[in-house]
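For reference, the chain that follows is the form predicted alone, supplied as structure tokens.
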Amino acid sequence: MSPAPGGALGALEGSSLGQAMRQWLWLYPSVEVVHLVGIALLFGSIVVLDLRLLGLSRHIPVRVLARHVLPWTAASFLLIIPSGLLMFLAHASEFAESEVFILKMLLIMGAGLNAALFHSITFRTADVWDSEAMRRLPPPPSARLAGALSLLIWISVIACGRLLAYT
């Protein structure tokens, strides 16, 4: 095995745990199991809420649901971050040269971002937009917009993780 490149990445591949990760038959493996949970427990609680903004479902209130499934969203990212930077310390010279690493980090920037304006814009006012007499009425256009523009990063961010082995 070829020694790892010199700076602070290098530094990180050349740890202990970068080592291990890139050496011990079934830590990669099961690190990446971890990862993969993680992301269908993100990107499943994600998506109930998001068709609900898209429309779907208007007989469960935005709120309930988001009291609901927020806690789950949440608790995917102990899973998540944990294991992604383990994968990272492994291949750290690699990923942060790979444009297709970059854009799904840009990607994850860009959904938190959706989802803070949301939260802080538009999820405030879902008293109105959702109250039982307007639940008939779809969504507002920026709760839609909202919505649409995270399964897609989501769905993005998805794809660009799975790529990353091919490039």
Ligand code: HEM
The other form holds:
Amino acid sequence: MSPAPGGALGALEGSSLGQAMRQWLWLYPSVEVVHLVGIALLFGSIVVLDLRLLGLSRHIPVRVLARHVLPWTAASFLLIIPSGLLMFLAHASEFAESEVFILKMLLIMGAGLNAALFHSITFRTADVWDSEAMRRLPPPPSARLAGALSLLIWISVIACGRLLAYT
Ligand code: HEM
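Could you please show the structure of the form predicted in complex with the ligand, as a counterpart to the form predicted alone just displayed?
Let us now look at the entire complex, which starts with that chain.
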């Protein structure tokens, strides 16, 4: 392993955690497993809500489903973010220069923005479009768009994460 470069990124790589992530044989793969378990929890929970927003399983109220799955989505970040940061520490300067890594971070921000817009605008009127009478119809276009974008963005984040190993 070449010596860690200077600057803030070099300091991260040279930190004892950064060194441990590179040198302890089982640490990096174990942290990667935690990242993957978190991703399974994130995608597994969000995908059912996204499909519901697209109009599937309309017998389940969106508000009930959201209350059930979103705490799991939030919990997934407790696994994903620390493990992602630990892996980043190991090769901080390489990842910071990687276009795929930058794209992945931008996509994660895009997913956050999409979720924030949905919750602050469309979800606020859910008592109307998610009422028992209206549930026979597909959700409004803004809800379907939010669900479709969420699916597309999270699949792209997963693809970028996997691509990191090849770039
Ligand atoms: C929030 C949702 C995220 C998703 C869905 C995601 C997805 C993925 C996937 C699928 C992999 C490939 C795992 C493998 O090949 O075994 C990966 C690797 C990685 N992720 Fe994430 N990630 C997320 C967040 C983050 C964050 C917040 C960071 C760091 C700040 C991060 C940093 C990394 C790093 C450094 C790798 C390792 C690449 C390698 O060693 O090849 N990830 N991610």
